[in-house]
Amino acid sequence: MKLTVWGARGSVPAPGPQTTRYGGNTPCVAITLADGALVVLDAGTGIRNLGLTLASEPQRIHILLTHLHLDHIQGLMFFAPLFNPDSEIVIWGPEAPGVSLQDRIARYISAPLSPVEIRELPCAMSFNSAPPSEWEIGPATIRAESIAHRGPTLGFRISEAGSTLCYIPDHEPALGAPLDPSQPEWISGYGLARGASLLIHDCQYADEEYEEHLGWGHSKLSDAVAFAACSEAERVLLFHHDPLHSDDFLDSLSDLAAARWVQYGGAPDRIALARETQEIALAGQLLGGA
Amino acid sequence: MATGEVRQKPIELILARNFLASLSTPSFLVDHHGQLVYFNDAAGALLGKRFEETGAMSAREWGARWGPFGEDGAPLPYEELPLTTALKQGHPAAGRFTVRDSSGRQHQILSSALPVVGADAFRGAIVFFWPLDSSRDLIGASP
């Protein structure tokens, strides 16, 4: 499979000269797995630019919500594939007591928060809370898992012909208590990250500034690199990046995580914080952007 | 390459225990089968032994490791503690008995059980202790 980060920013977009190298919109990652067929990983603000790249010729796009906070969403109405009335457009999502995973999403995509409804959307459009056993996508098998942020949030994990993509872009592991490897199961997301061949995981905030953020559902950077040592997975990428992080900012956490991935005997050029428009081919080399 | 058949515990048990971790009120974590999935410092404190030296248990063995015992000094059948109701009939329940801690000693104990329910499923109950007796000085409970 390979994959391209059209978001790596969190909470809200952060565009301006200070975040051109690593990108300012909210969370979006694309597959394409080896048939061709298209996966995407939320739809932040990232999701826009995505849509522009793909031609109008008729598509069927999987679309799998990790959880429905603005900066996972915010990109889904500006994404030109639900405007072409011969796109199919899948949205998977965590399920919530009560109501129904297009009704929550129907709240940001009607009025007066939108000037278009869901039923108004050319495309075909349909939504599925994700099962809680495994399910497939083409040559693909996901997995979804429920994992420690605020709400009903999900992480995946989409193996492909022996390549493994974890995804947990918005997670609080170690809250109310640190990651005990000795008892892997107890540690929210394991079970998705375990081995896996790419990592991508929150590290919204410096360790220092975790202090004033403790609950609100994102990994400092000494958790979230200690979560991927405790998973072993094989390369990581840190994400999320808060949007006071400027560029210069966001390269010395990038040195600060190689120097403690290699306390955990991790070679430094495994680890990276994901940059918009980073394209990563799982089984080869990275392709570029890196 | 490590393989991803590890599977982690469901995420209200998780967030459950970590808050667990957190309080000086003795307290259980049982998942749905009842089996005692972890129990805190205070708990460890006042039956005498931490989770980290006995780990999981089933109702069976902490039952006879500890009881808990009615009025006149007879254990107590599962069927009735406030635990079972909760996992049971899914709903709180709360009872007053005697525990014996690991080295004989005797404590009353007020308890109450709240089912803990997920999203698409039932998980399991947590269960408050709270000591009647000067027990409650190892665990600082002074309101």
Contents of the next structure:
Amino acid sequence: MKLTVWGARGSVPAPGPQTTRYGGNTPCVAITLADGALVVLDAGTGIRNLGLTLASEPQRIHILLTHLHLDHIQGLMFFAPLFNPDSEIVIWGPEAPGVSLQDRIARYISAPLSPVEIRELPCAMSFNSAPPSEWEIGPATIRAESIAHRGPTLGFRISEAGSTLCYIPDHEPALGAPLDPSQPEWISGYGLARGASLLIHDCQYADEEYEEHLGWGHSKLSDAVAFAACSEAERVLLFHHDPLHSDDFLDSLSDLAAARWVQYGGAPDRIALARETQEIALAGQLLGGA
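Okay, that's the form predicted together with its partner chain, but what's the structure of the form predicted alone?
So it's only the chain below, everything else dropped.
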């Protein structure tokens, strides 16, 4: 399993000279499975650049949406394979009472927000609520669970050939209370993240910023690292950077995260902040500057 980070910013895109190293695009991570199948985690603005790298030949792509907040779907309308009549796009997402996943996404891909209606897209497109049990995509096993964030929100666990990726980009497991490592089964997302080869996890706020954002659905740095340590993840990629955080600020957060990780007994080279265009091989080492 190999993956590329196409967007690691949260809430709203943050382009500009102060965000060139970590990137300004909102969440999108592309996974290439052993058989060449492409699985895309979230469809923030980063998915546009992913689409530009794909050849024009027919594609079959699975897009797994954690939730439908705008920063996680706003790139979907600019994903080139949607306009290829030979492409097949399968979208998975959280279930919501009384309205289908397709209808909820159509609220965005429709007037007055879009010049194109979702029914007019030429690709073959299908929509599935993520099932409560595991399912297969090619050689990978996928599991989804609800996690603590505003609105119906999923985390994903993807396993292939002995390696496991856990993706929880928007998450507030502590909700202002200390995380209790003695009872981890009660912590939101623990079952998904436990023993993951790589955990990609929300770390939007510095500790001193968190009190003003309590209940917004995101983690402060100390909670993100504590959650990773509690779940015994082998490696950690901190994600969903606040749009106000510059590259220099994120460098300082990265140093703090490494220091806290060491306090939990982890190696400092096993935790990093996600960077746009970063490539990762789960069976090997973190690549691309991590």
